[in-house]
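Just the one chain here, laid out as structure tokens, in the form predicted alone.
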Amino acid sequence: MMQSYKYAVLGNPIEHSLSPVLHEAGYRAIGLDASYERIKVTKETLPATVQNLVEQKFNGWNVTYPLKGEIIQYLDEIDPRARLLGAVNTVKVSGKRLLGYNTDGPGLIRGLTSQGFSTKDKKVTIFGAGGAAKAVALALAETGAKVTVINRSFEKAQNLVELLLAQGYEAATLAIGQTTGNRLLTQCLAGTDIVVQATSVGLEKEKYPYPLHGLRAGTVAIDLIYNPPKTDFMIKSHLQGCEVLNGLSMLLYQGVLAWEIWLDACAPVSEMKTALYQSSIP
């Protein structure tokens, strides 16, 4: 009898997650008897949800906002990357043990590599210092990129930089004051090879608050937001002559990496990509 697999994504809100589209296309492509569902979970309902998933013999699940840190206390083993970040986005059930991983940062790198972009020895500017920024900053630094972090809270930016420095990577913060901010930012962006927008600004189609006129043509500008598919950050970067990407590629490859963790097999990337990109067209 063929084995049946069960997977899910946990979070809140979760209704608009594209992960089921991505994974179910992969199952169809290889004829795998598997399901993938969205489950709305709060911090309060997480303990009971984890217990239910185990009892119902789920094989693994993804974790999204606001549970990536909360889930750790319910796991038996944490991958070193996830432990360092304090965030898990992929859980694998291995026998009676729950194993935690974080595929966000490697997902960004794999997406860039698939499109012919190299990050080694590149100067990278990251806007933001939250969970997403942390994950991509570490992954970029691991490839040899030199990272500068810009954030409204200088303390949060400094904490992220200190995490990178402690691992032996090259990183710095940019302190933007009210009088010197634009000049310093312009100078920083002028020397940037890759700029990553890793804040929530743009989710509600709001205007991007930082001036981007320092960006030079040819710089790769990435917004981790994928819905809406084109943010104000992306529009302004494009006007500067940048090569502009949204977060769909990262979403695709963090899912691909989760698949490979769960099934110990190469994922059918082409079919998963086609389904994801078609579903994201407005």
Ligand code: ATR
The other form holds:
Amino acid sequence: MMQSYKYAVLGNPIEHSLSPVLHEAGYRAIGLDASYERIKVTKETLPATVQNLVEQKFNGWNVTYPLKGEIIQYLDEIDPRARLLGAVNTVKVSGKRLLGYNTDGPGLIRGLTSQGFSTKDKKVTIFGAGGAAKAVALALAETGAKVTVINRSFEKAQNLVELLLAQGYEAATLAIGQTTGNRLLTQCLAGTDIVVQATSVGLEKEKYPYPLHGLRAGTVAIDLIYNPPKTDFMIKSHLQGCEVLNGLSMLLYQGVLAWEIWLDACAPVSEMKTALYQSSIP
Ligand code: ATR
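For the form predicted in complex with the ligand instead of the form predicted alone, what are the coordinates?
Then the entire complex follows, led off by the chain already shown.
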């Protein structure tokens, strides 16, 4: 008898998650009898949900906002990089044990390499120091990038840089003051190979708060936001001559990497990609 596999994504809000689209396309591509559902879960309902998923013999699940940190207390083993980030986005059920991983940062890297961009020895500027920025900063540093973190709250940028330095990576921050800020930022962007927009600015179609005129033609500019598909940051970077990407590729590859953790096999990437990109066309 063919075994049927059960997966899910937990979060709140969750109704617009595109994860089922990409995973189900993958199951169809290889004829795997598997399901992937969205489950609305809050911090309060998380413990009962985890117990339920285990009882119902789910094979694994993804975790998204606001549960990536919260889930950790219910797991038996945490991958070292997920532990360092304090955030898990992928849980695998292995016998009676729940194992936690974080595929967000590696998802960004795999998206970049799949498009022919290398990050080794590259100068990378990251805007933001929240959960998303932390995940990509660590993954970029792991691949040998030299990271500069810029954040509205300077202290959070400093904390992220300290985390990277403590791991032995090259990292710095930039104090964006009222008068000196723009000049320093312009200089920094002029020497940047890759710039990553990891703040939440743009989700509500806001204007980008940081001046981007220092960016050079040829620099790769990535916005982690994928909905809306084009942000003010992307438009301004494009005007500077940058190669511009949104966050869809990171979304795709964090899912691909979760699939590979769950099934111990290569994922059917092209089918997953086609389904995701078609479903996200506004
Ligand atoms: P996520 O998990 O998506 O990274 P988060 O942890 O809430 O979300 O982080 C949001 C990031 O966007 C933070 O870096 C935040 O800056 P602060 O640390 O100073 O709060 C940044 N951000 C949000 N609104 C911003 C704005 N109007 N201007 C500049 N940065 C902003």
